[in-house]
Each structure stands twice: as C-alpha cells, then as structure tokens.
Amino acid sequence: MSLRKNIAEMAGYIPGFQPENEDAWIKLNTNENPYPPSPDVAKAILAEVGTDGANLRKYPDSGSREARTIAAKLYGVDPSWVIMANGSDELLNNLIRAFVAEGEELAFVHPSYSYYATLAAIQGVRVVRFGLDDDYRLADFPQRYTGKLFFLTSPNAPLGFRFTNDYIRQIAGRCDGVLVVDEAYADFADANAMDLVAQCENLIVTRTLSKSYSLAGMRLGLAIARPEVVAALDKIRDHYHLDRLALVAAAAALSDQAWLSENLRKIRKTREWFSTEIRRIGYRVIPSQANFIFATPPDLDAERIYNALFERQILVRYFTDPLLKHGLRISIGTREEMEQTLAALAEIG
C-alpha cells in the first residue's frame, strides 16, 4: 500500500486540547461561544426528529434551500450568491479544489489560521506566506499577486485585529486570482467585508456559525460569492453534505437575530472589560475585533503562564510558532469565567 507522497509527508492539523471532563475546566482555548444558541434551534431539531425519528430515514435537502434563502435575505443578496457548508472548513477545502491545481500556488498571512497549510498540503499545492508589518498590514505583498488563491483572515486569528474594507479592496485589486476573506469572527467586529463581494469580482467571503451563533457542535458554515462560484462549489461538494438536523438548526439560528445580537453584546462587553483589566496587571493586548484576545505577559514567557493556568484547570491557547510563542490566545467566556481567569493570572504573576 502506497500513500500519495504529499499525504505521507504532511503534518496533520492539531486542534486545541479537549479535556475529557469539560465541566471541570474553564475552557478558553477553542473560541467557543460561552452562551447557548437561540432556543429556536433546539425546538427546530426536536421538531425535525419528531416522536419516532421517522424523518431521519430520509435524505436531507441537498440544496439547503431554506437556509440559503434565509441567509440571502439576511445579507441582502439573491440565494444564488449563497452556499451552505459543513463548517467553513469545507468551503476552504473546496475553494482550493475549485481554483488551485496540483503544483499551483496559493497564499495566506502568517500568522493566521494554520489549517490553510494543511489543506494546501492535502491538495499538493504550493504555499506562499506573507507576514505583517508593525501596522498590521501585509509585509512584502507584491503590486500584482499572481497566485490562484489568497486567504485573508479578518478578523485575524490568533491576533484579533481586522483589516479595513478599504485595505481589503486594495488587496483584491492586486490579486490576479481569488481573494477569500475568511470572516469566521466577523460578527464580533465593528464592520465586515460582506458588501465588497458585489464590488470586487474576485472576492469571496466565508462565515461560520460555530462562534457567534454558538453552533460549533453542528458544523455549519456559509459563503457569499458570485453565482458562478457558488455553482462551481455546488458541483464539488458532497451531495448530502448537511444533515437534516444541521439544516433546521442553521435556519433557526439565522432567523433569530435578536438572540445573536444579545450574545454578541455580552461577549463584546466582557472582551473590553477583560482587555482593560489584564493590561492593569502588565499584559500587552492587541485590540481585538473577535471573541478572543492575544495577550503577552510582562516577562514574554507565555508557556510558563499557560502551564500555570493548566494546573488550575484553565485552558487557553499557546502556540510554539516563533512569531506567537510570546503570547496567549484567550477566548472570551462568561464574565464569571474571565474574572476567575484574571484572578489566576494575577496570582501567577
């Protein structure tokens, strides 16, 4: 048995640590929403299951028509501009499959979502990484980027800042290929790039329902793109890629914008409070537009802080990457969880 060379040699993506007994931990390492989804989600799932589960014997709607229609109305586009997905990761994978042939080139920012590199390795495509300057703009980005695909994470993960729409528009104009704005955390930000899809022919926006809609356990995402792109992605996705329960959950969550807005308000308020308080004990914090912050301790020894928090059963994210090892990515939990985390950080010193 002989594996493809690139598969045999690649390193797999390593997600954040998942403890066996999650209830015994303060879990601030995977950017999950600390609040439950809209109550309408559970009602929709239970209604779909019914008393005897008979609906589950039938295949789901392969076109995700209801969820696409709701999303289209929400974002002010025709449903032909919307595609639903099994998490935004499915979209990232299929965008590479659609636009980048084996041996061709894609690019992304470093640091940003490390899964881009894994997906590129699976498809056997070449990777170029662009760094950031002191103003959080792309360093050494060419006047014309000739690669097939460029992933731009905004707000950036793990740093938390977002690129302005004017700058995103500039980047799109300098790309010969496709610019994908990965907006996994955009609902927590003051602005987003959704309106640019209609303005820039080569721009696609991807979203996830995992973070802002509290549906990480359902694996739901979507993209807004021109109809010809949506049609291409429809060709290559799994034909029943979303199950019946995920589809009704998506429709219910997207329909309850009041619930979303209240959860976002609480998280933003806690984010600003925690950012202020952690600075008071000497940490440097990048102003965040996401549901996490990237914080650097006074002695720059983030690994020491990570281990001390782990001993106290508080999980945050530590990266061994040389560009990130000085800091910690800390998800924003409930006010109570953040107060306990702050007290632990003050005690650790």
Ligand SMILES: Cc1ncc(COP(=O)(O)O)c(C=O)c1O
Contents of the next structure:
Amino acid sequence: MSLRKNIAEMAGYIPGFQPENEDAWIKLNTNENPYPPSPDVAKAILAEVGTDGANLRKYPDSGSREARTIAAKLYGVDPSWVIMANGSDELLNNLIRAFVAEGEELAFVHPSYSYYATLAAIQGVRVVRFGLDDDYRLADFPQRYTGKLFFLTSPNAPLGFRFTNDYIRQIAGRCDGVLVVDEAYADFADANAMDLVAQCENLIVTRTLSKSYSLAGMRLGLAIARPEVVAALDKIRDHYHLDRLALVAAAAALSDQAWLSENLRKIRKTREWFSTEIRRIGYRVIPSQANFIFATPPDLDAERIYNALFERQILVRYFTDPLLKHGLRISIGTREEMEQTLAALAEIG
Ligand SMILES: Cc1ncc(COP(=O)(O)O)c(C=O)c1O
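Now the other one: the form predicted in complex with the ligand, given that the block above is the form predicted on its own.
Complete assembly follows, chain above in first position.
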C-alpha cells in the first residue's frame, strides 16, 4: 500500500470540538447561529420526506436548479453565475482543484481559515501566507502576485474585520490568478464584495448557509462567479453533491429574507452589546463584522480563560497559533448565553 507522499505526511484538519451532550453547554466555539432557521425549512424538508419517504427513492436534481434560480434573483445575477455546494468548504476545495495544479502555488491571509492549508496539502499545492499590518491590510503583498489563487477571507476569521471593497478591487488587480473572496460571514457585515464579481474578471465570491441562515447541519454553500468558472466547478463536483433535503432546505431558507433580516438584527445587536460589556471588564476587542468577536484578556493569558470557561461548560475557541494565542474567538449566541458568558468572565477575572 502506498499513499501519495503529501497525504501520508499531512496532518488532517481538526474541526471545532463538538461535545456529546450539546445541550449541557453554552457552545460559542464554531460560529453556529443560536436561532433556528426559517420555519419554512422544516416544512419543506418534511414535505419532501412525506409520510413514506417515497421521494427519497429518486436522485436529487443534479443541477440544483431551483436553489440556483432563487440565489441568482437574490444577488441580481443570471443563474449561470451561481453554483450551489455541499457547504462552502466543498467550493474552496473544488476551486483549488480547478485552478491550481500539483506543485503550483496558492496564497491566503495569515491568520485566516486554517482549512485552506489542509486543502492545499491534499492537492500537493504550495502555500504562501500574507500577514497583516496594524491597519489590517496585507503586510507584504507584492505589486503582482503570480500564484494561481488567493483566498481573501472577508470578514476575516477569526479576527472579524472586513476589507473595504476598494481595497479588495486593488488586490484583485494585482493578482495574476483568481481572487476568491470567502464571505462566509458577510451577511453579518455592513457591506460585502458581491458587486465586485461583475466588475473584476478574476474575482469569485463564496458564501455559506451555515452561519446566517442557521443551517450548519445541512451543509450548504454557494458561489457567485463568471459562467465559465461555474461551468468548470460543475464539471469537478460530485454529480449528486446535494441531497433532496438539502436542496429544498436551501430554496426555503434563501426565499425567506424576512427571517434572515430579523436573525441578523438580533445577532448584530447582541454582538455590539457583548463587545461593549466585555471591554468594560478589561478585554480588548476588534470591532467585528461577523457573528463572533476576537477578544484579548487583560493578562493576555487566553488559555487560562479558555480552561476556566470550559470548566463552567462554556465553549469558546482558543488557538495555539503564536499570532492568536493571546485571544479567544467567541461566537455570538443568544443574549442570555452572552450574559452568562460575561458573568463567568467577570468571575474568572
Ligand atoms: C472563513 C470560513 N470559510 C468557510 C467556512 C466553511 O463553511 P461551510 O460550513 O459552508 O463549509 C467556514 C466555517 O467555519 C469559515 O469560517
């Protein structure tokens, strides 16, 4: 048995901890949404299953036509500019497969989503990391970046700031390859880069339904890109990548924009309240455009705080990365969950 060398040598991705007895925890470690999805989602899934599950005999619509059409209308593009996916992770993976050959190079911002490196390792692709300066701009981005693909996470995870559209446009103009703007958290932000897809020839936007639409458990994402990119991604993906339940869930969730708006309003309000209150007890907080904040305790000992919260069955995200180990990424839960978390932090001191 002989594995490919890069697979044998790589470390697998370690997803955020999912406790077995989920209800016993305040779970603020994987940026899930604390509120349920639109009630239309459960209705659509139940209708699809029916009383006897007969629909499940049949393969799903390989082209996700209904969901694509709804997403296209929502974002003001032709359906040929939309692809649905089994989580936006599937898109990140397939974008690498489409644009970067083994031995070629891609880049991403450091710190950002660590899964990019895992996906690059699977493909046998070289990786370059661009750091950030004090103004949250790329510290050492060259006048021309010649790698095949650049992942720009905006809003940034885990720091929570977003790049302005002017800056993103500039970066796109300096990339020889494609610029993938990973907008997993953009619904929580004041602005987004969606309009840039039509303006910049090499720009692609990815989104997820995991966070703002409360559907992490359904595994749904989408990308807006030029039709030739969508066609390439359609060639690469598994032909039945989305099951029948995911497809009806996507259509129902994307159609209920009133539910989304109300959800976003609550999360943003709690985010602003929690940011203010945690600052009052001495934490530094980066102003967040996402459904989490990155908060640094006064003594910079984030591991101690993580452990003390863990003992109280409150889960947040701690990173061992030297650039991040002074802080914690705390997802925004319900107001009650955040009040309890704040009380625990004040008690831990
Ligand atoms: C920056 C970023 N991109 C993509 C994803 C993946 O999202 P999905 O659940 O759609 O695969 C995440 C998930 O945490 C993320 O933080």
